[in-house]
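One chain comes next, on its own, written out as structure tokens in the form predicted on its own.
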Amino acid sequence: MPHRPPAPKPLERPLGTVPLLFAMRRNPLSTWTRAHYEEPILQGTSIIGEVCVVSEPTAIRHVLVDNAANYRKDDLQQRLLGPGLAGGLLLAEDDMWRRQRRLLAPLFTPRMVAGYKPAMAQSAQWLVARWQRQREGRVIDVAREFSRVTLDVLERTIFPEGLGRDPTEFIHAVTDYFETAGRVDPLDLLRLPEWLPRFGRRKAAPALAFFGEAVEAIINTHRAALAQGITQTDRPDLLSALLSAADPETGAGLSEDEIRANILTFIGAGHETTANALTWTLYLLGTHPHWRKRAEQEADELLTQSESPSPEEAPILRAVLEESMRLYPPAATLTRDAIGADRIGTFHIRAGTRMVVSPWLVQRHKKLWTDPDLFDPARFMPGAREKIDRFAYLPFGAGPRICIGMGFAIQEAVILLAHVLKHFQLAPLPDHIPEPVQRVTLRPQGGMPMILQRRSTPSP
């Protein structure tokens, strides 16, 4: 019988108000019903008002692209993430978003991203050396290890003087932030006044204070280095771009708050999503020996030619990563609020309707995928990948607000995965079933403990 990767069992009927509030706080993935995985569009009223869950590709395109101006980031996202990320690209709207997107886009062109490959390979080699010092058969938390190495990538590629703190402190702070502020508070769901205290936000305060101090130190250190003329790089870096950015129309730069929010966005969400994608990929390969062997063979071949292969050179590695992100999308839910009335097919959308486009649902939808709950990277191999509807696969979103760092993340993940598979096989613990939980990003509850095993010889 094929191995069925872990996922919450769909409900037969919607939860009542009180159970829904508790379930949303514990794990929003557990609130979806069987109908959500089978119907293209579901519309109704819930505790948060009018809700329309959209899983049909043409309708998704309408919301995220064709009529995107009518749909803005909803207030729940602003409430959850605003204390740390308000003013940054992730939450910005309208002219502020367009201005920031224009200023940051040149850093993520294909040519610029390719220039980061050697640094990413150095981070991969650092991780391999770190694991080679461990004893055979040791249980390691793969989620934490990938969080550490993706932070190392940021230090080598984006922040010229480094992060200035022990990376473990950042990992703890990011985890604490997502586990507290990232939990949906019933008071926010009910849209109650901001002055009512949110328990999660109080618990997130130490993490936010740490981020504030750390980001301030990063900025001050970089400005001091620039003033002394000791920062020399052969490529633009994100921090320099943020500090020197100027709007071509007005000449105005980013405000201090915008700079801080974008730095925090790339430290937090930027490394977290890639780390989660790699974590789930190693778990899935550990439960599917056939695909693990194919991926190992490709990694062996690629790394004899280059220490930093590109995604285009690695169809199997990219396919297993993309299939992992199909089953476990880094961002499980995209939400928008309708500014004005609209119509999608036969559905009338009232102003204020909460529009939900869930990559978790869309990428497991029975009308869009064959055997959607099974791990099958063949879906993304050349010849098959081209047949997938663009709006049926949304791990990085779609439309104008598609993740600006998508190319960076895929390249980073391919290089890290290739180096790990060349040297190691990681086996899941026999009695551990990782539960996917939604905390802004999609994380394995309690981490991902796996057994570290060395590969004695390359795959034949």
Contents of the next structure:
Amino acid sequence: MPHRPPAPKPLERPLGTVPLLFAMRRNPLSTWTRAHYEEPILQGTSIIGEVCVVSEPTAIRHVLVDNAANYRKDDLQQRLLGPGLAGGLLLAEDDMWRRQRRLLAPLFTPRMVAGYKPAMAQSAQWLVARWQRQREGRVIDVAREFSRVTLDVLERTIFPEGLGRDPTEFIHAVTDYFETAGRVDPLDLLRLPEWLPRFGRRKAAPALAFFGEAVEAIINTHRAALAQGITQTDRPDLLSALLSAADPETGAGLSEDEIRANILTFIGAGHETTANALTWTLYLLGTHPHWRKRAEQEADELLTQSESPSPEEAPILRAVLEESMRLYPPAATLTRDAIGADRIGTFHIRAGTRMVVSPWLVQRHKKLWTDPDLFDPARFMPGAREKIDRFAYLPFGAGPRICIGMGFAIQEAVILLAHVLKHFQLAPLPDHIPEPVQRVTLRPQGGMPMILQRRSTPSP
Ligand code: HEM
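Structure of the form predicted together with ligand HEM, please, following the form predicted on its own?
Now the complete complex, all chains and molecules, led by this one.
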């Protein structure tokens, strides 16, 4: 029997109102029914209003690309993430979004991203050295370790003076924020007024206070460095771009709130996602020795030529990562609200309908994939990869709101994975089955404990 990576069992029928509210709070992934994995489009009305779950590639393209102007970031997302991220690129709309995207795009051009390779390799070497100091057979939480190193990557790349705090403090704060504010509150689902106290929201307050202070310090340090002429000016960085932004028509810069929200957006969106992708990848390689060996072999070969291989040079590592993000997409659900009425095929969409495009569902859909629940990186090897419909695989979204950090994340993940595989073999705990839960990002409940072993035959 092939190993089946863990996933909640689809429900036979939809949950009733109260169980649905509780299940949404505990783990939204557990609320999908068998029909969601089999039907192209499912439309319905529940206590949260009209909902349309779109899993058919042409229809997805309609919502995310062709008629994207009719669909805006939904109200629930704004309520959940707004306290920290409102005014930042992820949640901004209309002119504010266009202005910010134009401003920040130069940091993520293929040339800029390639320029980050040496820094990413340094982070990878830092992680390897950290693990070399551990005793053989020690159990480590791979999720936490990758959170730490992906934050290190951000510090060495887009934050010129680093984050100015102990990274573990950031990791605690981001985890606490996602664990509390990122849980779907029944009051939010019911669209009840903001003045009604949300349990999770109150618990997120210390994390938000920490972010406020930390971000203030990041800005002040950067302004001081600029004033003294001691910051790097030869390449764009996130803070300089945000602080020196000027609208071509009005000359106006970004407000202090926009600057703060973007710093937090890039910390939040830029490290936890990549960390989760790598965490699940190591788990899947730990349970699929055949692919682990192939990936190790490629890593050994690549690192004899360069410390920082490109994704194009690493077809196996890339296929393994892509297949891992198919099964465990770090952003499991993309949601939008319909501004005006629309028609998708035979479906009539009313204004205000909550549109759900779920990479989790689409990438495990019975009509789109053969044996969707099995881990098989061969799907993403050259020759097969090109046959996958663009809108059947969307871990980074699609259309104008596609992830701005996609190239950055893939390059980073390939480099980190290559270094880890060259030196270590991580084995899952025999009696531990990780449970995927959706808390803004898709993460293993309680972390990912794995046994750290050195490779017996690392290449020279
Ligand atoms: C494996 C890693 C990553 C995954 C799976 C991922 C996924 C996504 C997805 C699906 C979206 C679109 C959301 C939507 O349409 O509603 C998005 C947007 C975004 N991502 Fe990523 N992301 C990753 C890494 C990164 C990195 C490394 C950065 C920055 C350094 C980043 C920054 C952003 C930002 C700022 C947005 C908002 C873009 C906009 O609305 O214009 N992400 N990401």
